[in-house]
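As a starting point, one isolated chain is supplied in structure tokens, in the form predicted alone.
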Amino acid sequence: MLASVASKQMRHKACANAIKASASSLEQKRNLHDLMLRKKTGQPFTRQGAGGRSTSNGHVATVFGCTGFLGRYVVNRLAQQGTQVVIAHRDPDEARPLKVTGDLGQIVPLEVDLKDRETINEVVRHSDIVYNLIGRDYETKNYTFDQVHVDGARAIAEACAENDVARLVHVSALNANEDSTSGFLRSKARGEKAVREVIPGATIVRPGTMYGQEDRFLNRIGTGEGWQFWVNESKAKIRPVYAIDVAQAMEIFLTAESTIGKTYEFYGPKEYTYEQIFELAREISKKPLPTYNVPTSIAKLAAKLVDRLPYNQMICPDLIERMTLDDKPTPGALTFADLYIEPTDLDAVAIQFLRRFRSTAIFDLPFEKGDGQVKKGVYHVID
């Protein structure tokens, strides 16, 4: 009997050190490389999990211009590898859709005011890396091109160096110079210069015209159907970037430190004139797509009539202006390949953006290029 209860006590001892074995080998273990430091400030973060959504990477990251084109992308990127990331935003119900893009608590919304330096300090002061995004097309009765791009960038910047923020990456415009004939390309080119002025190491990120399935360039076009009206006669050049790029190497910044104080340009493989980008989207949607082409004087004199009206406009003097300049990329600047990243195509993936504008009989149809049966400038009025 004894020896009975003696061996039922041993299997119970065998099967409990078994099973608390077992719990020890499923336990995660923290090894040296788990823990990083920032070469800048030193600042340890450790990583959790094998990587992922659902795991951290160690990385706080505060977005400004979250809701924006472009931001989105960008959360979702750095979501994805498990960065918390703080989404600094004006209106709660813009930036609500961005907290699936992470796991739970990963997202943090945080209301934040230009205006308002203690708002700014409040989404950078427990992030390592800050990305400003922030930029308008036009000019509001609140906030000028000024206001956003100069003052703006530099209360973002000081607030990041008061509270010891590792890095910076601040987004400007393709053709940003301080002498250029568009107040939006000026206020961006003096935002990069009062960045610098705070914060040397900041990187600096210059994307061309960008496109994706939100924007405000194949969009417009295919929504035109006989409004559609351009200057210069449609003879501008331009560099069109797919937005998921500039995302990917936003992405890139997180951790890679040699990108630290470097000015990067970001445009695509292939230089187009608009009458070029309108036939593409007539090839593709099989509509006509008609566009005017209006003496630049005349288009920025109703421009500056629209802008007057009490709401806001999304055309004004100055787009008109930028619609007459080309994209010229600076000789020697850094690009996508020291990125190690090949931009895409805008001919191999547009029928992804504008395949939506055709009419259901043909909306299967396969494209290829220079398939069109619309012919060029047939719908054009001569100035």
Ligand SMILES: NC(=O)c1ccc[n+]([C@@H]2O[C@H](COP(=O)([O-])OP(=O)(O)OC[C@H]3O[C@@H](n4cnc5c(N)ncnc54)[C@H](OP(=O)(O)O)[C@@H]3O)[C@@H](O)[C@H]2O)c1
The other form holds:
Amino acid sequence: MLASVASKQMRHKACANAIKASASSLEQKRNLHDLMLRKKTGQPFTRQGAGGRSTSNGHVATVFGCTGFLGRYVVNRLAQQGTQVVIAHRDPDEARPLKVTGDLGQIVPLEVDLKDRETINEVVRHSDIVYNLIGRDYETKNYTFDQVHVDGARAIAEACAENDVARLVHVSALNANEDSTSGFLRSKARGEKAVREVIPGATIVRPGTMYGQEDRFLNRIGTGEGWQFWVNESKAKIRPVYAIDVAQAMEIFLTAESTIGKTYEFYGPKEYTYEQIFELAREISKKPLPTYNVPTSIAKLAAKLVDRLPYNQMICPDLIERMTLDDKPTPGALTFADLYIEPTDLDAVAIQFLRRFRSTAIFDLPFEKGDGQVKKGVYHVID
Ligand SMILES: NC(=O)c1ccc[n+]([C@@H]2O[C@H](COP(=O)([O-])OP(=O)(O)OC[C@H]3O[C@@H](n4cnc5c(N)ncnc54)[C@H](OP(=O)(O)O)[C@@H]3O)[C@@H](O)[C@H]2O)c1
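Switching conditions: you have the form predicted alone, so give me the form predicted together with the named molecule.
After this comes the whole thing, all chains and molecules, with the earlier chain placed first.
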């Protein structure tokens, strides 16, 4: 009898010790830096777990434009660090592949209509940060530039204000200017103004031409063999930026409250003329990729006709106008350096995106730059 009572007491003691040990190990997992308070709302966030895709960082983010080129990288980056991401989309088939970027239940697809405020409210109301990546290179019969970049941006900002969303990150474009000769860039500048009128603390991002695996820049140059036309003798100077660098900055905005109310311009470390980019594409793809210079006015006229085709998504007169404009970063504007990001050099990674245009016979050849130096280690980790 006495022996059984003693063994029972020992079991209780062991059990109490185990509970104590597990409680202290839980305590050790939470530190002060795991707690964050949102400046605007005072909302607390606590991280749970060691960090990463299968844990939770406590944030809920809504991404508009998630199905686009940059949007996919942004959703992936946010989900990888345990953010619950509401992917606001129009086409469920386009949004579905994004489900696997996060753990079970972390990616929440919700449909949105930019002209329907109810649906916008619905997708932002649980979030503490909203990313607006919506943009369109050309006008359609349903949406003008202003409807997408100004009215749409204002509607999202107003919904954020109404639902007390702590942060809004709005993506505009490098060279956005109300006096620009491009309607796209004028509307982007008006969009920035509209957003700041509603939410002065919005973070505005102005990326240059973005490149990456599914871009509409290097892929267009690489596939354009034989029909490639260009304007302004390909002399316009641009500073292409790696989409993954921009996505990395967007990830930093999630927690860096010092970025509230600031405007960032993201562009690559080197300036290129379009002709130099063509030359790079020729060297890597080992294809002639001829370009034909067309006077800008004729190109615009042709683009105007092509733009009337119901299925055209390639060219419009405003795009021709943008091909003639140099990238002009604003002097003194905040950029990658202010977020401690080193922008990727296009020369170093272009082979990843242009190699696929090579013939199979020379597919594995290393990239030899014009100066005869064989570039080694040009592979870059894609996430
Ligand atoms: N790519 C560049 O080189 C570049 C350069 C400068 C600035 N930017 C800006 O950066 C942002 C992201 O660029 P991106 O290349 O990722 O753009 P993208 O690939 O063209 O994607 C645009 C996104 O916006 C959505 N969208 C467009 N019109 C919409 C509308 N009326 N209603 C709802 N959604 C709409 C699209 O949804 P659907 O899939 O449903 O069409 C898509 O998810 C855009 O604001 C763009 O203007 C891009």
